[in-house]
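In the form predicted on its own, a lone chain appears below as structure tokens.
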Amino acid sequence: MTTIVDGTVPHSVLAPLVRGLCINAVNMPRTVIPGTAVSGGTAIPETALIIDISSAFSKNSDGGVLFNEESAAKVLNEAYAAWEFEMVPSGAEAVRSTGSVKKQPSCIALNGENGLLALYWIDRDLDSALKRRAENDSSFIEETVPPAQSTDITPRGLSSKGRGDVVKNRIAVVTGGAQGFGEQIVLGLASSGALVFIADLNIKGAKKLADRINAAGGRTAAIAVSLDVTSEESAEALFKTIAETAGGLDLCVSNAGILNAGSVMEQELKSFKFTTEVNYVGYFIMAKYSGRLLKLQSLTSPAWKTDIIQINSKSGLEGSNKNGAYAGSKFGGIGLTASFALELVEYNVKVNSICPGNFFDGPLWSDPEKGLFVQYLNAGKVAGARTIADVKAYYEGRVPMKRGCEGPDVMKAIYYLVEQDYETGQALPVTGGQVMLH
């Protein structure tokens, strides 16, 4: 239930319901953006689908107005099914079985007791939806739905052709996305056709990265948003922005993290707590608010699978000498992943962790002032090491494949987890053989 203020249902509630509705119809990603009705806010485009959701409103004992999302979802699904049957008299399933071109509304208007509540524009990606809104183009979206029976000799699901396509036109958010593994993940998702929200406390770096990606790709592929992962208010604002900008979410990559090395006998409690706050509590906060959005969206797209992926660490699987704060927060993160997976599977949200090996070329390790090579050298973690090069050579030598983990290694793991329908609650090592499951 959502309490209504000033008679307005937030777009952050309505837009995910509409996005799920559109996804459910064709089993493909959609972008949904709010629009403004023409003619003084009373008229709507002629070919728009108009749905009355006034039955989803009620009053509580104090006379306040409540909005029931579950009731609204039921009304939306029933209204869309009726519209679809009218557009395709033989029924939606007939369309799916023949692989015919299927029509879908590009504009949906939601009405309440007092008239128009909200107007939404829909298309395959953000730029297309924005173009429709700007041109008031409510012509139908036409989509060729693949037939249920394929003539391909490969059974459904066994081919891995075009693995990056699993995120095409999907909406993703990457925390800590302005640098390190986060930047690599953002670049990978954007190049594979996703719309990526770069969420970072370093908003200047996030904007610079988004501008570079958008200029290179010639489309809106990345959007920078400020985020402090330790703040519930900041997280709530982030997912509100995502819902209002694109309608919903398919993938949340909880990547933001910090590391402060130090002996358990010497590390300050303040440093220990801060590491835990970012790595462990921050992941909880991201799962909490992304989970709320994904649950809301699932009310109208119950079969559409979405993902929360935590970027953990090999230190979450085996511990780390003189690095207890970091390893402890990562061990705890895997416990959160397994627990969140059990709860959110009800809404078809898969929750998994990826445990990369060391990204030696990233700022976490290589920063000349605060990087781990410097920290480990100063902490005396590597016996006999006199230079940063000595520390790096030591850690590379511990990996059976003799190199650190890189961005493409993590991206392949992300594609696997998104593509895999039958995997949740797992901690997937990507360590070059340094840490093996047993």
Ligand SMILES: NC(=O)c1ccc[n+]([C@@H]2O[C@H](COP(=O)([O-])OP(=O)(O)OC[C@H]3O[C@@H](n4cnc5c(N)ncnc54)[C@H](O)[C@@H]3O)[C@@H](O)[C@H]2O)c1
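Residue numbers count along the first chain shown, from 1. We call the rigid core whatever largest set of C-alpha positions still superposes within 1.5 Å between the two forms. Keep in mind that this is a model prediction, so the values were computed, not measured. First, how it differs from the form predicted together with this ligand.
Residue displacement note: Arg403 has its CA displaced by under 2 Å between the two forms (rigid core superposed).
Pro368 shows a C-alpha shift of 2 Å or greater between the two forms [criterion: core-superposed Cα displacement of 2 Å]. Relative to the superposed core, Ala48 undergoes a C-alpha shift smaller than 2 Å between the two forms.
If the one shown is the form predicted on its own, what is the structure of the form predicted together with this ligand?
Shown next is a single chain and nothing more.
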């Protein structure tokens, strides 16, 4: 239930309900963008699906207007089913089972008591939806829906498509996406056809990366948004932006993290708390606000599975000498993952952690000035090491597979978790055998 004082429901509430509705009909991701402002006297295209949601509004004892999201979701689903039935009188299920081409409205108008509340344009991806809006093109989206019962000898679900296809046209956010593992994940998702919000404190770096990706791909595949994962206001604003820009979300990668090493006997409390704040509290904040958006969207798409994935660490699975603040925050993160998974399963949100080994080629280790290799060399941490290469060789030698963890290793774990719809609450190691389950 949302309380609305002035009678208008924000796009950040309505758009996810519409997105869920459209996903539910075709079992594929959709992008939903708002039409022109209602006050501008928006004309509703003739082929738009118009749904009256006035029954979702009520008044409380003080005369304030309330909007009930659950009853709006019910009205939306019923109206869509009626529209489908009208389009295909033999029944929408028949279309599903024969695997024929299915029509979907590309424009949905929501009406309240006093007329138009909001108008949405729908398509497979952001650029197509923007083009439709610009051209006022409300022709139906035609989708070939695979048959529910395949007669093929390969049972449905056992054959694997291209691995990256699992995120094609999905909407994702990656925190700390401007560099390091986050950058690798952004590049992986964008090159697999997802729309990725790069959310980072370093907005300049995030913008630079988004520009590079969009120029190389010739489409809008990445959007930079400023975020501080330790701030609730910042997180709330991020998910509002995502809902208003693309209609909703399929995947939240909580990756932003910091490492402040130090002896338990010497580390400053401030430094310990800061690590906990970013790595542990920051993950809670991201799960809180992404969870709210995913829950809202699921009201109209109860069968659609979505994901929250935390980038944890091998230090979340075993102790890390003189690095307790980091390891503690990561161990705690796995407790959060398991707990959030139990709660959010009701909304078909899977919650999992990935625990990578050391990313030696990333800035954390390889930055020529501040990287861990140069720090360890200068501190004499590796006996006999005279160059950065010596320090690197020492750490690589500790991994059974003799190399550090890289972007593609983490991406395979992400694709697995998104594709796997029968697992939640897990911590998945990607360590080249350095940490084994015990």
